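The form predicted on its own is given below as one chain in structure tokens.
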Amino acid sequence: MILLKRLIDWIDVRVGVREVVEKELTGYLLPRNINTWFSMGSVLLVIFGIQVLSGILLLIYYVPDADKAFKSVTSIMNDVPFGWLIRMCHAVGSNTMVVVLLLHMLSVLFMGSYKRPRELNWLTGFILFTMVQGISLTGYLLPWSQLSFWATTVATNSANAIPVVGPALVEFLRGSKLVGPATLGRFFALHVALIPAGMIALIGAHLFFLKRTGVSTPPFGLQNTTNQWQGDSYHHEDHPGGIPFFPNYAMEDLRSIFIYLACFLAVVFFDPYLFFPKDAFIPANSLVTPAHIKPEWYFLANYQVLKIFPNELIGLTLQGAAMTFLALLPFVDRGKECHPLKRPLFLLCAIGGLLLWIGLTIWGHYS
């Protein structure tokens, strides 16, 4: 210990660490009536850091060729020393992220933590939501399965239905008129390098916007459930007599952490196959159409849509006026209250919204 603090003391004279501890950890305060939702966010960190290794690890064998790539993700699950572990924990990873993150968005709209002056949190983590969409639709192709193969041919083509330049931007994502080497090449770049890259960069960005506007005030057990912020000058959301984020909600953060992991792993040693259907084992064939196949399942809704309509550039113009709505909500509702019961309008268009959209999940899944 004695040793501990002399090199501590070090440290200090140099870097000023005290200080800093002092001012980010043990005096950096908090609502005192903070809750559990409000860990959703490192939870997410956790999963893009476990995301990140394991991709790492998977890159050391994985041949991103048409030719080899199935036969290197099979030789991962059945021949490297703990190669079927990496994959497990990579493919589950992908869907615990979406889970997690629909958990994490939702909170702040119920909490109304979305509203001004944390306009550019609002947007930063909705970029990041559909770049997880992105990264997750660029590594569904990668196995080169039957599964990814035509789920990924069925993806690009419904960007057809875009007027003028529609067949001009399937070619683009694809690399040349149909799913092949060129588009497996495409997606890897983007995988492993581009996609990842912008996230760190948002990642970055939405602490820094959270860091200087401060942590939200939840709306719950409170007699003023109204948004404080006034005036146009900057200022940061202080919590005189809260807790502190160092010790008190840095265990909240490590049990939502725990059980997270929990659950994950519950997946991953239990039932490691949930999200694969049996197309998944079997190598592409650009010849050979399966019977069914559907794209992942936080893109059913999405997929249903598309069905629904006889023209597909229906569909698509209402997804992305709904994705476009949900983009703007801080600049749309300028309302000053935040508790969600005091907001009947906006419960009953979050609750319709939230029991569409599993509703059209559940039927894509089904139909």
The other form holds:
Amino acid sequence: MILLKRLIDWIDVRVGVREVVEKELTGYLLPRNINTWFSMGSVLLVIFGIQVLSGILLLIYYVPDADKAFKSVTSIMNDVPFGWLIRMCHAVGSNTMVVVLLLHMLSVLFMGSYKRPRELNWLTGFILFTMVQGISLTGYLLPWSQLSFWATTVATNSANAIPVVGPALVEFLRGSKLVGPATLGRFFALHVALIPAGMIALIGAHLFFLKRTGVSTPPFGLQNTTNQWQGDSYHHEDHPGGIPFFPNYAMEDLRSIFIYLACFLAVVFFDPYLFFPKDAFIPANSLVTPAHIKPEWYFLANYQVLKIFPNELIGLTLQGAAMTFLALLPFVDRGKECHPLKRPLFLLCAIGGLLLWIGLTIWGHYS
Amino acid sequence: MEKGGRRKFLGICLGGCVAGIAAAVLYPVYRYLAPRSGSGATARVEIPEKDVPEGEAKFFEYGGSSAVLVRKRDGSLVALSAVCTHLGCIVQWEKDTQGFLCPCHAGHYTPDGVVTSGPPPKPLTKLPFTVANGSIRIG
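Mind sharing the form predicted together with the partner chain? What's above is the form predicted on its own.
Every chain and every other molecule in the complex is listed next, the one we just looked at coming first.
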């Protein structure tokens, strides 16, 4: 302990580390009525870390070649010690990341934390959400199974509905007329380099905006639940008399992280193939289309919308409009009230939208 | 129990938990990364006799490493590890001089693997082999 104190003293006199701890951890005060939903961001950071680490480990044995990809994944699962664990952590983690991300976004929506001056937080978060969808889609192809191959064929084919440029866009996405080795090469590059780099940059921007604007006050248990920001000058939202981030809220963060890890590991160890249909275990065959090919669960609603409308362009336009509306929500919803029960129109739209999404997902699953 | 004693006890428990979790994470990662025992090893290699004419050498993979089979001018066979005993480079067969040369630091060996010049400290390792029905079985 004396040695550790000496080491900290040595660093402190050089870079003033105790001042940083005081300012950013023990002296960083959060609203007294802060709740568990505020820890979803920390859980997501942990998940992202696990995905990056397990992804790097998978890169050691994975071969991004159409002739060898499926075999290399099979070898990781069957031959490499604990390869199954690393791959299952990566595959299950990609799904649980979407679950936690949705919870994070829903909590921000219902607590009105997206409202001004936090438009940039929402916008960067929303772009991160689309990037998570993108990284999942590109990662789906990499095992080069029947499921990967045909799900990618269907997903990339939907761009065909875009007038004029559609067919050229599909060919550009695939790198060839049909999904093939060229598609695997570009999806691999997107999955392991471009999208992760973009995500790291956006996570940095998201945290920077959070730090500069300050943590929002949850609207629960307060008399006045309106947004106090006047919009005339920059203002950091302080919380005098609040609870310190460390150790108080760090413990809450840790609790949420461990609850997440318990659920995550329960799936990894007890139901690892929860997200794997049987076509995921058959090598890709460009001449045999399996029956009832479906995308991942979080794309099922999009898939069902495309099926409902006889014209794919209408389906795509509707989805694009819904996504744009959600991305620009803080600029549309300019009301000052944050409490969900005092925003009946918002509550109606949010619950209606959520039920619609769940309904379409279930319909897509059983259709 | 005194307050200090309880704090120390809880600290030890916490440290134990952290160490346990770290071990549970690091062990699978270590096993995942560690070279697999016997990886690349082939118990036996069979080479047809006609593949090794007189005065020639045939290189092949053996036991996860490189090996070489030589038929000397007198018709006798020798099986050797092709790994130079100096710094681990792979030796080359020089047909003209009927010997091995390590191109890294100019180590020279006879067809039997004996060092004739250069820095190699030991002869090339000999490998066991048998010849039967026109086939040479190494290992």
